[in-house]
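Just the one chain here, the form predicted on its own, laid out as structure tokens.
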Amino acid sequence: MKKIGIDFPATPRKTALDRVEQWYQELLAERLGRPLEPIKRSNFGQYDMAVHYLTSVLEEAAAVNKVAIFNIDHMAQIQFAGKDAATLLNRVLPADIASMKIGQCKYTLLLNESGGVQDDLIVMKLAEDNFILVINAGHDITGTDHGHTVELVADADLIIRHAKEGEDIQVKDLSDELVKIDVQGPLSFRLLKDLYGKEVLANRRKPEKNMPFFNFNEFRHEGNDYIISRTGYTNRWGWELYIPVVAGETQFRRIVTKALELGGLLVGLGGRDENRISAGNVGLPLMGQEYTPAFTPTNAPLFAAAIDLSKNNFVGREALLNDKTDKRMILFISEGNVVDRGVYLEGKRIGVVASGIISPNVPLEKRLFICSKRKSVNIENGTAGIGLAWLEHNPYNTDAEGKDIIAIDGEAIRIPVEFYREDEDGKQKGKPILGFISADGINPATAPRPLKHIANL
């Protein structure tokens, strides 16, 4: 069978917006009165991506409180079409693809037979025989890393392996035809309404109402076809735009110019990472950090949203059913960055940090709960470390129904912990960083809430 994924690129790829990002950097320098500097970049999924622009990671992370713009063109869009496309996707993926309605999005995972996570993705249903899978950077590659022995297999190739002889399925990578730009934050409604009209944000079945969460619309603008979905990894109000590549640079300029007028910013990988960890009460896992092919997603925050165990069959189902582990993915707040440290409770190691970053979005009350002596933590507009960790066991007590007790009398349970560096033998070394496991996250999730709350901002 002919492979679908591209060959491993000889050098990191550039997004379709790479050139116009430099225009933004120069515009930002002029508006902020700061010296022009090179954009800080890093290889992410075999793309040369901006970590942050002229503004700091902390400034960009805070932009989501107004409006944050993201160049997400490194993510791929793969079309599965044909009368048997839905059957194949439902056979492979753990979400209930068969029950999806046209215009609906679903978050799900691509698992291996051992229940490990190959990728997390969003499925959009455009028609009964037409789906688009939005996958992570680098998961469109089928080939070997140059000079190494790491063999990558693209999501599309992993899925199509499960097609049966005679099934009508066509697979096409649409990534070179579309530019993906995300608009997140409470002023996202105003920005998109001003640029494209309120009707693009409406409920496709009841136009007098707003678009429901995890739905999308298709619309035509200046002679080109667009898709806009009410989704995003920040768990705040927001949308993801799929723009024809011929209009990508023009629309990007319009979007970021409008965002600057509203007090927002273009956000790089650093701010994006903070936004996904601080997303709601539990944060959002990242492929390659919390999710890996060697580790099942059991008891991860989005397990129930991504996986329907009532389905009779999907890849990895038996492994998940047999996974009786009590491990838990949790969100924590700490007085500093604790990446790669062990998590300790009353002197006993209970888990390991999967990812972390310094955040400007932790409320003062939660920072004070750490009982840190650091001035940067305790001042009014201070910062704190946030992150996600895998624990070996559930840190919470459970009720008679087996549900975690995460609050008592309306007050969230917070469990003080310490984070230690560890030597090659796994023993503690150095001084600990203080923190706590948080059952009420950083800030409340707003993404699913009615759009009426932001429609007139």
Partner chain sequence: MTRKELYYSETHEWVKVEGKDAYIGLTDYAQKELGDIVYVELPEEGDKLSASEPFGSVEAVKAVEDIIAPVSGEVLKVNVDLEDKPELVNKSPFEDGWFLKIKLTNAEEIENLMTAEEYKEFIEDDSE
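Mind pulling up the form predicted together with the partner chain next to the form predicted on its own we just looked at?
Only a single chain is listed, so you will not see partners or other molecules.
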């Protein structure tokens, strides 16, 4: 069968907004009265992406306090159309695709037969026979890299191999036709309302109401078709906008100019990494960090939302049902950046850090709980490390129903831990970095809360 995924690119690709990002960089320098600094870049999913434009820490705060704009054009959008598209997706993906309504978004995972995670994605249902899968950067590639060390299979190829003879399914990569820009944070509603009109943010069935969380609208603007969904990778109020490529640069300029006026920022990979780790009570996993093909997602955050084990069949179901591990993915707060360190409880190794970053969004009370000697942790506008770790076992006690006891009398349980660097034999070395595990997050998640709270900002 002919493959759908593209060949491994010879050099990292550029997003459709590459040139206007440089335009933004000049605008930013002018607005802030700073010298023009080059954009810090890095390869992510075979795209040349901005790590930050200003500084990661300043950009990390934008989605919490004002508005954050993300150039997410490296993510791919794959259309599955045809009479049997829904049947195929429901056969492969672990979420209940069959019961989705038109206008709905659904978060789910693409698993392999061993229950390992190939990708996490959002499915949008545009019509009974028309779906778009929004997938991670680089998951549109089928082929080997030029050093022949990595072999990739695109999500579309992994899915289509489960199609049956004679089924009516057309797969099309729309990524080159669409530019994806995310608008996240409390002022995101105002920004989009000002630029595109309030009606694009309305509930498609009850236009007097606002769009519900995990829904989307299609709308026309200056002769082009757009999609806007009330979703995002920050667990804060926010939207993801799909713009036709002809209008990409123009709309990007309008959006970032408005964002700067509102005190917001364009945010790079660094800021976005913080925003997803600090998302909600337990953070959001990232493909390639917390999720890998070798590892089941059992007990990861959003497991229940992404996976419907009551479904009769999907790829990886048997493996998940047989996965009796009580491993846990947990969110921690630490006095420093503990990337790659081991997690120790009372001197015993209990797990390993999957992601870590320095955050300005941790409230002082939580930072003081660490009992750190570091001044940066203990001052009013200080910072702390945050991150996600996989623990080998559940660190919490369980109640009669087998649920984790994460709070007592409404107070989140905090489990103090130490993070050690480890040598090649896995033995701890050097001084520990202090921190604690808790399931009450960094800041509260605002994403699912009614938009009336921000509609008048």
